[in-house]
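What follows is one chain in structure tokens, specifically the form predicted alone.
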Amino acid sequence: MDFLRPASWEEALAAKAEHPTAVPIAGGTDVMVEINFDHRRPEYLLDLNRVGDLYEWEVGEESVRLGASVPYTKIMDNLRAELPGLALASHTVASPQIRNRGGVGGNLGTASPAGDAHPALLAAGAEVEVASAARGTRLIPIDDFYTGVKRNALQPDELIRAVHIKKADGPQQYSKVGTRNAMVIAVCAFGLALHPETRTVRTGIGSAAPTPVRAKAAEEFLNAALEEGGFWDNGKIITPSVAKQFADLCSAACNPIDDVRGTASYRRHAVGVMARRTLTWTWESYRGTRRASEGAA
């Protein structure tokens, strides 16, 4: 296995247009638990550690570029205001040792249906920015990043170098199931956000599928009755039967298996649970919100 160490970006694309079969490793968090195992054995890794602007991030009038290797620990610290539903998927990951080290980029590359930050991302309308040497950078919406179980739509000679993600306008949540309450892998978890800019609602569904997916049919639902009792404007409580359609329609939207984690059963009233509660939560901060507002007026 050879060691690629490239000190640039520019460097970078060139090792992966030489090498499209190098596995990128950063924090590693991933990489390395499969080569220790002897699950993977890849011809050559790509060490990106010495590319110092993957580490960085932006935030500009409507959203936040973030590297890819930017630590779950810089997100939790910085980018709490901006990005808050991915800020608590951070807090989730892992251990502090590896939300000092893993980053987005890393749960992207390896597109595990467990990824914490995938339903953060797929909540928010992420784009994830990705390069190779000869066709230079394109964005790919979150919403077709995602191909198969631990695929994703990248071309063997691209990287992901950033992810772009809206900066909430509205409230934000997340919630994950784990065997414990650390250093656990989500037996599922469920990201939902509140956009009253455009009154929509996105979801996202970890572990729950082959793949994340959104609960496509819930959001439209949800949108639907949100919009006709008037919920954004009079800043009503949401009834308990739209609740309840609601989570029923993201158990719905789940096709999970049975694992040592959890039977697929429990996986589909686990994320109806998490849709309800989170559906409550954020609901609850848009009307304080409103009433804080209101009151200023």
Contents of the next structure:
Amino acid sequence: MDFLRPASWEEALAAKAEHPTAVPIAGGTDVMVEINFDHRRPEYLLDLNRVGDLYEWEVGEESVRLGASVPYTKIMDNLRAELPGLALASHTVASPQIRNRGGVGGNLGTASPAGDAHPALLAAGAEVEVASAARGTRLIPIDDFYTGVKRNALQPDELIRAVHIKKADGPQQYSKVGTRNAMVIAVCAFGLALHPETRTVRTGIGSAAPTPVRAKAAEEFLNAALEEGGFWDNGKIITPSVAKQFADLCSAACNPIDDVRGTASYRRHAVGVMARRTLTWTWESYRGTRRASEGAA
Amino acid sequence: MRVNFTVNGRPQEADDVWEGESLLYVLRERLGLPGSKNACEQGECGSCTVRLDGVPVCSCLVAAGQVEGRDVVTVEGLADYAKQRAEHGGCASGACGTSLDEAQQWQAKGTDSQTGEGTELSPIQQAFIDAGAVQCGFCTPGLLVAADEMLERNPNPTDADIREALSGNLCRCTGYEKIMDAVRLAAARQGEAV
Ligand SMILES: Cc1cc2nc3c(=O)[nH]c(=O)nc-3n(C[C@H](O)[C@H](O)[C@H](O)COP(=O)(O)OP(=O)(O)OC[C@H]3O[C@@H](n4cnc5c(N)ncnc54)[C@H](O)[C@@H]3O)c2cc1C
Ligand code: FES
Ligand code: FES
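Just the form predicted alone so far, so send over the form predicted together with the partner chain.
Full assembly next; the chain just shown is listed first.
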């Protein structure tokens, strides 16, 4: 095995171009487990810890450009206002020690259907910025990023530079089912974001299909129902029948399996419950801010 | 490969390191510092917790090559680390720290309550002994490093803060109540000392 230690982003891309089989290692919280247990013996490890750019983030007008290696702890501490869904999801990852090392770039690299960043990214709306020495930078819409179980749209010579995540324009929630609070891989998970500016709702489902997915039919149903009922303007409570139909459609968007963590039918059921709850929480919060701003006006 | 890094305030060099080796392995097998424990090698138990540039991490999940030029504190150096922090707000001179020899010999003797003899422990270490938070002791080093770091950041933790900070450290013996007592005790003593 060789240990490659690029000191800059350009060097990292050059090393990846020269050795496309090199395994990047950022926080190492996925990679080292595989090496410790001899599940993986890469020819080259490509250490990204020295590439300072990957640890930085920039808050722009529309979105946050989050460096691939920014650890979850930093997201929770610094980006809660801009990225509430991702901050909540980050807090459910493993333990403080893991959150101090692991980040969204590694979560995307692994592309596990259970990765906690994914539902939050899908719900918020995001693009993955990847680059190669040969072809430069491209942006992959998050909806196109997950291509199969633990597979993603990266080419062998590409690295993830950052994720561009839409800044929240409304309430966001993240919900996860597990046996305890700390150190659990999700049985299933659900992210929801209200986007009052575009009057849309977006979702993300984790651990209930071969890849993280959005419940698109549920979103379309809800967008239409909210528009029709004038909900965005009148700020009424969501009709229980609308919430139920939304939850059912979210369940239907799942394509889960039975495994040690839960059965397929449990996952479908739980996703429906989380969909209804996160919708209620975010909508109540939206109504609250509407009332507050009306009161001020 | 060779890895140069700082351990407990002193520069160290580890030789013949395999590229896929963990920091935990380097500490235990190459530097002879068995304080950091190996229980799971997959980040689940926290018994290998050390500070990497001040941040608590599972040393079993850090690749050895990633620590080149960086700063590691292990449980063997915790007493000195806490002392420097209390007296000088940290080690600025570079003259402090725990040598490899001292670290290898290090034992948690504590201060005997009757004779007053023994080595000086960090407040969190003494509190673990006084509260009876150590049974088999396997989880203790990781818990000490994690708890000490929390008290550094948050001198007046609530019970929820303590549980959160220690949620990555498993103990199969104590049932955690005595560990909670120990951290509360260390926090209270820290408050009195100020
Ligand atoms: C005990 C334990 C509990 C865990 N619990 C959770 C949990 O609750 N939720 C969860 O989502 N995850 C969990 N994980 C998994 C892991 O912590 C996350 O997936 C984390 O986000 C990985 O980030 P990392 O930086 O450590 O990745 P690494 O291990 O460094 O890398 C992971 C993968 O991404 C690739 N990669 C990393 N950076 C880049 C880049 N810039 N460009 C291209 N490829 C890259 C690597 O080659 C590798 O394939 C857990 C892991 C452990 C050990
Ligand atoms: S040995 Fe590292 S977390 Fe268990
Ligand atoms: S004292 Fe035995 S594991 Fe904690």
